[in-house]
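Below you'll find only one chain, the form predicted on its own, shown as C-alpha cells.
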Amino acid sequence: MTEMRLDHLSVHKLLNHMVDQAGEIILGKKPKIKLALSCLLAGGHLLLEDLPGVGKTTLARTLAHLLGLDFKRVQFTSDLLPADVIGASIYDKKSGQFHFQHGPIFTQILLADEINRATPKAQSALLEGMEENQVSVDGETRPLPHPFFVIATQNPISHIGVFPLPESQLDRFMMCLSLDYPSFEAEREMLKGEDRRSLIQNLSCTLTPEQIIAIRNMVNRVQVSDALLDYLQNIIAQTRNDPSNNGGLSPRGSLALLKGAKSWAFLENRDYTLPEDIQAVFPSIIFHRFSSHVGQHDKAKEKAEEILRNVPVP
C-alpha cells in the first residue's frame, strides 16, 4: 500500500486496530498506548518512566511487532561504552584494514533499557541519533534506518544506582510517559490469563516501514489555524512566565507540542488540529522538561492542567 493509495479513513482503521492489539497485552492502557503511537507517527522519541514491572518493556516489543519495524534492544549498565551502541571499527588481520561493526543503534526502533543506569558519556551516544538520524563515527558519517525511534526506559531518580539524564537529551524525546499500575480489573484479567509477553508474538502486523513513512508525511500536512497557533503560543508563554518550571518549553520543546497535536488530531480521523488535542499531548510534553518534576508524574499533571486553566481557548 503506497502513499497515493492511502487515506484518512483506511489508515485510521489500520492504527485503531493497532491499538486495540496493544490494549490486548497492556492490559486497561490504551490512551498511553495511544500516546506513544503519536510520538511516533509525529517523528519523535518517547521516554517512559516509572516503577520495574508495568509494563514498559513489554510496550515497546508490542509497538515494535506491530509495526513490522526492526527491533532492537540495549540493557543500559554503568559499564556501558558509547562504542556499545554505536558501534566501532575492529582490525581484520587477514585484510590488514578497519572495518566498522554497527552497534545496536542501526535499527529501526531502539528500547534503551533503564537509560539512566548508565553513565552520562553513554547515555550521550544517542544524543546525534535522535536529532539527526545519523551517527559520526571514526570521522565518518553514517546514516540510520527510517524509519528511526528510541524508545527509553527509566527508573525513578528515587531509585539507587541511576544518573539522572541531563537536560539536552530530556530535551531530546518528544513525550515521557508513566504506565503506573494496572486498574484492579485489568490486573485480575493479567493475572487469570497468559503471560503477556509470550502473546505479543500472536499479534499481526498492522504497518509497513514505508507505510509509517507516508502516514507520517500525512500527520505532516495536518492544517493548524492561525488561532490555534495563538492559543499553542499562548500556552508556550505561560509555561516560560513560571520561575518554577525550569525556564519552560524551550523551542525544540514548541515543535514537539505542534507536531504531538496533529498527531493526536489525524489519530482522531481528522486533517486539522483542535485545542483538545493540544490539550491531550499537553502533559506528556512537559513532564520531563520541567526538571523540578521529574519522577513527579502527579506534580506535573497538576502544573499542566494549572497552565491550560491560565489559557483562554479560542
Given for the second form:
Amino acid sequence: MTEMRLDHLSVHKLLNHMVDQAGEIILGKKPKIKLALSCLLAGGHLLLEDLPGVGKTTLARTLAHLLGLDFKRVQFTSDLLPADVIGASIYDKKSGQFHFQHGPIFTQILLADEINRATPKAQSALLEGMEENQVSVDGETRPLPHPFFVIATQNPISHIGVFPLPESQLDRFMMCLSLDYPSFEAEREMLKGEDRRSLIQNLSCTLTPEQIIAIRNMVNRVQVSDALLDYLQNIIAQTRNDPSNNGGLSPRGSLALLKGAKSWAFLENRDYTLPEDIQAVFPSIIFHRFSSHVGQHDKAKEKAEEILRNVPVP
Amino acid sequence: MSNKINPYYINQSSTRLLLLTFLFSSLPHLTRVPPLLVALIVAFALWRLIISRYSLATPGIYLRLSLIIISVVLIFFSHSSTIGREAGLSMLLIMLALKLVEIKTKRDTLLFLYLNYFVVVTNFLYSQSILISLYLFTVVWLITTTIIAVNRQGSEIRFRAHMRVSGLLITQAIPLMLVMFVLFPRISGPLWKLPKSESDGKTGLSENMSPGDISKLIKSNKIAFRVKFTSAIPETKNRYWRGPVLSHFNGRAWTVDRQLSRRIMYHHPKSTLSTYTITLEPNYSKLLPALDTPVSWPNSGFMSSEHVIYAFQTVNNRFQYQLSSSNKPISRQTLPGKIRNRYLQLPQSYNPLSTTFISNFRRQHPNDISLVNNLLQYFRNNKFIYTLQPPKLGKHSVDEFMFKTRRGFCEHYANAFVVMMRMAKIPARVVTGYQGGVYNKLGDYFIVRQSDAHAWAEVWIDNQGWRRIDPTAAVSPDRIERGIEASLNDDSAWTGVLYSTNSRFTGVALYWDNMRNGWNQWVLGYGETLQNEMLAMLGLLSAGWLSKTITLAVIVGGLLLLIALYYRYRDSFKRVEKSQAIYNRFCRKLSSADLPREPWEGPKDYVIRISAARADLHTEADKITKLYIQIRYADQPSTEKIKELAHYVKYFKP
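Okay, that was the form predicted on its own. Show me the form predicted in complex with the partner chain next.
Then the entire complex follows, led off by the chain already shown.
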C-alpha cells in the first residue's frame, strides 16, 4: 500500500464537498458535521450524545458512507454480551474444531448505537479495540482493520434504563457532540423532503481507506507554533486549577485537544494552527469529560466558555 | 551590439574589483610564470575590461574552445609539459583568466572568486614565510570583500562597509582556524610533501667542489640552518660545521671518495661534549651539518667513516635534529696502507712547479708537523690575499695559485694545501662545511647562512690522527674570527650583498629572524610529533589520525552547531516577540476606536468582528492580521515580514 499523494488544496475541496453533502442530509448542522469529520480525520473516536431521534444514527451512517469505509452497526441493549460485539469461538461439528466467528467489531467504522443502554461488561468489550486497535479473545490477539473508528451514540443520562459510561471509557472518545433540535426552517425542509435513510444510499463515497490514512498523515503535519502550545497548555492548566472540577483534562485529553485543533485547521485549509482552532474544538473535547461531574450538558458548555474566556490569547 | 547581454551582468566597478582581486591573488606567481603566458593573462584581463566597458558580448563557444587549445599549446611550449607544479600553475592562471572573459552569470562570478582562494593556496607551494602568509591573508580578505560586493552589486553600500563585514567574518573564523590548525591530523609522509620541480635552484654544499662553487654559495644570503646550544657555546674559531669530506681530486674538482666514506656502525666518544639542536632548512640532499667533530647523531641518520652525518632520506622539508660533538680532533693510531694510499691520490702530470717546490720543502722539514706549520707560515709570509673575486686559473691550478696569482679564498687555499700535502706524502683531505654563524640574542641561537660556507683541510699525523688545518686562517685570520664581511677588503662589486649581510647585525634584523624562527618551529614545523606533544599537554592521549579527525569533527561540528542554533533561535525568538509588540500596538489603536480585543479572542475572530463593525477597516486589518498570523502561528518569522507588519500598523488609522 503506497501513501497517496494528495495535494492540500484538492483534499480541502474534497472534504468541504463531503461536509456539504452531509449537510444535505442532516440539515442545518454543518458546524457539527465538520467537528465530527475533524474528529475522525484526527483518528479519534466520536461520541454523539443527545435525545433519541435527533439524527445521531443518521449522522453516523452518513459519515461512514461518505468516508467509504466498511460499516457495521451494533444496537446496544441491556442484555448484550461482549461476545455479541467481539465474536466467539464456535464448535464446528464437521471439522471437529473451534472456529472464530468474527463479531461486528471487525470493521472500519463501528456504530455503537445507544451504547449506554448496555451493561458495563458489554461496554468494556469495546475498550481494547478503541485504544489498541486490536481485540483479545480466548487468549489470542486479533488486529482490527485499519483505519478503525468507533462512533457511539448515547442517550442522556437522565433517561430510564441507562448505564452511564465510566470516565475511563469516556476519555477514550476524542470528542462528544450533541446535535440538538433542528431549527424551524431545517425541520420544515426535512419534513418536506425525502426519507433521510434513502438519501444516504444515493451519496457518492469519495474516499478510499488509503486516502483517509494519507489525509490523517497530512493532518499530523499541520504546524503548531510555540505560541499556540503556550495557549493550549494555559487552557489545560486552567481546567486543572479550577477547584469546582474533579480533576482537569488528562494528558490524553490535551493530546485530543491538540489533534482536534490541527484537524480543524486542516479543514479550514490551513497548514498551521490558530487559537481559534483550539477554541472551536475545545467544547466538544471537554463535553463528555466534564459532563459526568457537571451533570448537565448546558453546564458543560458554559464551563467550556468560561475556561476559554479566562485564558488570554498570546 | 546584436547580442543581448544576460540579465545578470557584472557592472564596471565589479569588473574592476574582480580584476584587482585576481591581480593580488596571483601577484607572487607572476615571476613564476613565463613572460609570454603572463602577457596572455594580461590580454584576457584587458579583454574583460573592454567587454564590460562597452557592454560587448562574451565570446562564443567556438572562440572559447580555440582559445583554450591555443593556451594549452602555449603552456606546453613554455614548460614542455602540461603537468607538474610550474605548468599546472600556468594552466590554472590562464584558465582563470579565460573564465574571467566568459563570465555571464552570477554563478560564473562566484566560481571565479572561489577559485581565487585556490590560487592563494597555491602560493604556499612556493613559499611559506611569514611575509607571504600575511600578504595572502590580506588577499583572502580582499576576495571575501569582493564576494560580498558582487552579491550586493547595485546597492549603495560602500566598499569600505563590505571590507568591514568581510573582516568581521574572517575574525570570526579565526578561532575555528586555530582549532583546525591544532587538531587537524598531520600525517608524516609523502602525502604532505610539496611537489618539487627539477628546475628548482638548490643552494647548499654538494658532494663535489670545483673552482667557484663556494664563492657562489657565499653570495647567497639564504639561511642554511639554525643552532641552539644546550651546553656551553664554543668559541667562534672552533665553530666549524662539518659537511662533505672530499678526498678524490681529478686535477680540477674534488669529489667524495665512496670507498672512504662508508657508514660506520659504532663510535666511542672520548672527550667533552657540546650538545645542541640544529634546525636545518631543506637542502635537498642527505647532508646533516654537524659541529666538528660529531660524536652522536639522530636515529634518522648515520655517520660516515669520514665523520660526516648523513640522513637516510633527502631533506626536502625543514628538519630538526639533536647532536653532540667533541671539540677534540678525531684520534686514531694507524691508517691502513690501502686507505692511506687513497688519501695520497693525485692525478698525474699536474702542477709540476708545486711538485718541485714541495720536494725541496720536504727536504728542509722532514717532520710532518713542522712541514705543515711551515707551509702555513709560507702562506702567511708571501702576501697571499683573501678575495672572493680571484683570477681564473688554468690547468695547473695549484702552480698558478701558489706562484702567480696568490689571490683566492677558502677553496683555493684548501685545494692548494691538500694537494701539496699529498705531494709531500702526507694523507690529506678537503672538508667542506660552514664556519662561524651569527648569534641571535633574542632567541639564544645561532644563524648559519650559505654565506658562511667554508672549506678547510685535514691532514693525517701519525700517532695523532686527523688534524684540522685551516690554511685560510693563516692568510686571513679575520675570516675565522669575525666572519666573512670583516675579511673582505678589496671588493667593490660585492657591495649589494655586503650591505644586506651587514644589516643582519642590526637589532631589527635579529628580531625579525627570531620571529621567523618561531614561525618555522611552531607554525610550519607543527607536524605529527609536535601535535602529539600538544595533545598530550591538553590531556589527550596521542591518538591516531582517525581519532584525531573524529575529535576535530566533533569539536568543530559541535561549535558550529551551537553557534547556528544560538543565532537561529535568538533571532526567531526576538522576531516573534517583536511581532507581538507590533500587533499589540494595532490592538491598542483599535481599542481607542471602541473595538477592543477581548483577551481570549483569537486574531482571526477579532478581524471578523472588526470587519463586521467597521467595513472600512476590513482590508487593512485583514492584511495586518494575516501577516501577524504568518509570523506568530505559521512559524515564518522573517525580518521582511516584520518590517512589513510594522509598516502597516504604523499607517493604520482606525
